[in-house]
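In the form predicted on its own, a lone chain appears below as structure tokens.
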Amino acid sequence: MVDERIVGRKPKSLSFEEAAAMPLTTTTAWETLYDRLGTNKRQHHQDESHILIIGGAGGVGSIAIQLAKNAANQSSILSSLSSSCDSGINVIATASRTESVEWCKRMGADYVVNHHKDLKSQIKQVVGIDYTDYILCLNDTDGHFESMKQLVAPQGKICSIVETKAPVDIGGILQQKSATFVWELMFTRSLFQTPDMITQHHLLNAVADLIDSNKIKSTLTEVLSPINAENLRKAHRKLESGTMIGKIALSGF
């Protein structure tokens, strides 16, 4: 039995391969934006605003970097859920393959830089920008950590889904700037029974009316079937690989 306050309704113009793509990715890309980083609550007097996403051709940052874009100006939406949103987010993704490149353009992104190479440098040279008001890191926490803390605005946020194998430094320049560092874990609400269980019903089936509007796409980039222990072994390694763009779906017994 799954609880009615987690899940929502199935977007009636995508096949069930492709809504299965969705809930995970989506709901921690949601929470991440709107709940941990605030980007719905931005300053009136700022009219633009840049998010970093670290990790933009996978299947969380696929769907980051299309709300960001798309479903920020969807105040009517979003209006039950949380504060008006203004417009303005320009999206920096990172990505090292020319497939995955483009895939984030077409994602909606507005820059795409190298996690391989210097983030600062780059972001300076690209987009002429020396602060990001907002990071979302989806890939190795440790490695890009005393990147993010550099790249971070005064008063700015950074949010991670990749647990640390190390401690980390959250003084220094972060102390300085009075920067926020804070993680996201989809299943908080539901490990802790929290009050707001309700929101994730009501965020899924928010996306849900964007997909159905073509203001968002489904992140499915490829269907395995059908499900048997070699398939599952398959996905496992495109996962393992750090190489796969949007999502895998298996179908079918």
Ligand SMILES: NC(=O)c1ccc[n+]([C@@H]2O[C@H](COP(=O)([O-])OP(=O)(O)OC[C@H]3O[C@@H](n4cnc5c(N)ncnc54)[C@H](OP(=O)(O)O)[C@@H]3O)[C@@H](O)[C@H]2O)c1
The other form holds:
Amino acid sequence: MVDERIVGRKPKSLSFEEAAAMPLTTTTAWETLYDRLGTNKRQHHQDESHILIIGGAGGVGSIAIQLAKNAANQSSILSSLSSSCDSGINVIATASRTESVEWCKRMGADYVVNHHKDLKSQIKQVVGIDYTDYILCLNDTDGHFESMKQLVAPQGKICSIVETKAPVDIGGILQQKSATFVWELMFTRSLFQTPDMITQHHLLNAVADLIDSNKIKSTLTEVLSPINAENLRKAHRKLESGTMIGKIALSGF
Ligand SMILES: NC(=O)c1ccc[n+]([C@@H]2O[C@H](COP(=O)([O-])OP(=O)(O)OC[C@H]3O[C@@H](n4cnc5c(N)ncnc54)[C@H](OP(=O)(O)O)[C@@H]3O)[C@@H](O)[C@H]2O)c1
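And the form predicted together with this ligand, for comparison with the form predicted on its own?
Let's see the whole complex now, leading with the same chain.
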């Protein structure tokens, strides 16, 4: 039995494999952008806002770029939840290989910088800005923490979905900037049975509508078949390599 509050309808236009790639990452990306960072609650003077998405080509990054860039602004559920901005935000994604850079651009990123090089100087050079209003960290929070502290705008917000391996210093420049640091875990609502659990059902249905109206693409890049121990190991090795683009699905017995 599955709790209706944490599932949504399968998009009609997707195969089962394409659909299977979506819910976990979509829920995560949606919650980071709208529930944690509040990118939809930008003021009108903030039309030129920027979000840095660290790890843009992974599963969560691929849907986060698409949502941030354009799709969710057209979603009725988002506007019913809060006042939403008309225009998409400028998306700076990070990727380090030709194929992952290309993928981020296909997902809609305006700029792509390399997460293995200094982010602040690249962003200054490529985008021409000193600070980003929002930062979404999808990989190596420890490794990126210092540059996120420097890069986040005064009164800006950082959200991470990857727990740190060691304690990090949230004082100093973050305090001076009155910056927000917020975690996201897509299991929080179900783990603590929060009264707003049904939000996940609504957001998944909203994204199914966006997919069926061609505003969001499935992030599936590979299907392994059949579902057996060997293919599970193969899929895990790929994930552990840290070079995943989009999502893998396993299919058929
Ligand atoms: N909190 C939650 O609710 C939640 C939900 C889902 C996932 N997660 C976690 O979030 C993380 C991301 O998962 P995912 O499936 O979206 O992606 P993933 O498959 O873990 O990420 C693969 C991508 O990471 C990039 N990458 C590799 N090293 C990096 C670095 N040092 N800095 C930035 N990016 C780097 C790679 O880009 P290049 O190849 O271009 O270098 C690759 O495209 C995982 O740790 C996962 O467990 C958390």
